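Form predicted alone, single chain, as structure tokens, below.
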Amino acid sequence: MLTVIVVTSLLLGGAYALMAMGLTLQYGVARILNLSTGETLVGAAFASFWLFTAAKLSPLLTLLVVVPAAFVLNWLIYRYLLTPLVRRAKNRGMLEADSILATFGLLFVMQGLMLAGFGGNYYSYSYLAQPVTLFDHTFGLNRLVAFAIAAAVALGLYLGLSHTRQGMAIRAVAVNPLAAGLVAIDVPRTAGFAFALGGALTACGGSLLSMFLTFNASMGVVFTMKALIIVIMGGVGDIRGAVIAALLLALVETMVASLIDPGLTLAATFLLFVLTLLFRPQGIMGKRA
């Protein structure tokens, strides 16, 4: 039983890490608390079900349509929704609020358009659902393959920031834009990528969660909430910390689900959150102040 629960955690985690860390990137970088992350997902996870229902196309090789059309959208979205308040924004705290409010109306737009396009029943279609042995358990086939690529993003993600230019520019913002910018980084351009490239990762999460998961037009607000829940536990702004916290939070789930009741999962979530909050404010890769 434990090694089932860890093994499926660990599948569960990879896609709530590429959402962690498209989030990760979007608040930490852009300074934008985007509110409908939840609803980029979901709309990847649609427009991966209804490519492989109508156009026979692989989910697999939507990633290769949905990410970089989830990349062009939510850069037009910072361009001309989120760029007038960073603008006028005359402190952080005030383009948060701004950005909150913002991103929470556009929540509700972008679940509307899902509602009349599909209603609010739940989808879910069947693609590499053969069972693989493993630990002399048996784990669906789609399940293993989404991890490899949530691991083969990450990877790629961290050693994209790390070991390129763009990348130390990212990192330079997140950390002070002021700075970068007496360095010659184009700190507008610079964020308006990162928040870009974040909703790419949210779309590429949710095309692999929608080969294993049932979903519905309204349920991007749970998955904001844990995106939110993986962000704040692992640090803002930390990647390492994304990935991390989103395992633990899919191991707690799993364990909740396994050993207890599966309607308790939202409960342990929060529970873990309060607990984070109380104990390790700054995260788990944060550094007190």
Contents of the next structure:
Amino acid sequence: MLTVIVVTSLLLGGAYALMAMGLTLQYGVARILNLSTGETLVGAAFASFWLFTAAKLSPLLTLLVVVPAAFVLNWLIYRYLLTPLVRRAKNRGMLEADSILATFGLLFVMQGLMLAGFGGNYYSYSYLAQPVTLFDHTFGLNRLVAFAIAAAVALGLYLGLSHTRQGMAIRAVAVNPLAAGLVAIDVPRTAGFAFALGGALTACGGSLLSMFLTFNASMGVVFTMKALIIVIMGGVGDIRGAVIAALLLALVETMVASLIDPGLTLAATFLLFVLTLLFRPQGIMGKRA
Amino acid sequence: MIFSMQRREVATMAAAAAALAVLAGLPLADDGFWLALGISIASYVAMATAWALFSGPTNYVSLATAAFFGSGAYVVSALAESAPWPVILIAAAAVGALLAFAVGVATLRLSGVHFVIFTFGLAELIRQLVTWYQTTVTGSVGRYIFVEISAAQIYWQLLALCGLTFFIGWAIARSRLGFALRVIGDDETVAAHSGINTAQCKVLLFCISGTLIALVGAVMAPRFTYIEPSIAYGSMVSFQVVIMALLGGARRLWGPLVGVLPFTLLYELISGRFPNHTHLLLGIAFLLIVYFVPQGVSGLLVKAWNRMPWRRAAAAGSKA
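With the form predicted alone already on screen, would you show the form predicted in complex with the partner chain?
Every chain and every other molecule in the complex is listed next, the one we just looked at coming first.
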């Protein structure tokens, strides 16, 4: 039983880590608390579903379409929808309030579009649904593949952020946008890139989740909630923290769902959130301000 | 202190009381469409004003309206057959206050972001908990509410709540608490350094706001007849209340009132003509407000008023 729970949560945690890394880039670097991140995720899930059923494309191939599309779309959102707010804001608090309101509106626009396209029904499709035996227990092959891809993407991102010039620029903006500007980093461009990259990661997580989860058009809020809590738990802007917190959240969620009641997963998420707020509000990897 | 009012304030109070008295006559004129519209407007005025009581001065966006509204409604469904109406209302108010207190204590000591995130998921969390409780303990998810209350009585109660909300808002604005909140809204660090217990102020105000919204939920509950978690805790309420308060302008007590009227009519139009696209159209309306009317209609009105010839003359006179 314990092995099943640990392995299942690890496999689920991979996709969670992607969406949390996406949000931590958007919030930690671009300073936009994106309340519509769950809609990006569900949108990508729908895109994969649609390409799979309509064009018989494997979800692994559609990643190559969905992820760049999400990158471009999020870049456009940042450039044309959010940049005016960044310019208008006199301080960080104002930008936070404005961006929360703007992305809250965006949430309903995206949800409305998906409701118009797919209605309120639940969707799922069956891809690579063969059983695989691991540690004497069977798991879906789709979950294993999804985890492998998530792990590869996460590793790539980590290496990219820690070993390239662009990655260093992103980390510099995360620490202090003003100082980053002083050392000749193009802050608006870097922030836009980080926001777009974050959206692409979230979409990647959504496509992977769609391979083994059932989803509907109004589910985004729950994923947004999870992503937000993971980001706070891990420490805003910290990739390693996001990964650790994502795995922790997936573990707690799977335990509650399999040992107590599947209807209480959000309660478990909130419990983690409250514990974080009470005992370590700066996050696992965060530093005290 | 509260009773040392200026002459202008006495006049405003009298005008407000007279307006309430006139509005209270609506059920005598019509008990169909117009009364239903009146109920929906009155409930939103009370909720949006209560929302702005907290979120206006502090700039903390609360997305928890649905949680308070739904909890108020649920108290009614649980007690409807066993307790008299005033007791039910008191219980609903107490539940709202407790909920707000718990959320406030957990989040309001920290930055505004933690608060927003917590309230964002709160309605969904309580919906899950109530569903879980009902499926595992009581066995059935939905409940019927049979209370002997007419539509006109609901309307009058809502009007009374609106009056109460405005009175509380007015009393807070001229109290030490109101002053402290204005300082917090301007700059929280300055507030803390000048000896204001910022967390305590915020929690207290959030409790007041939450209590009022829970009361609206309780008063509105008999309108539902049948209640289940997905109805009572629908996230649309949180969204609508934020839009209305922002449209009107959350920084003035009368702002949300100005926002509710056009928005309720717009909502009627959208949900009547495009029932499948309410989310999309409301989302667009919301974005337009955030981008183009950040100070709200009340801000525009005040600006326009100050540009009138006699106001300009007065300003010029005071300068000279």
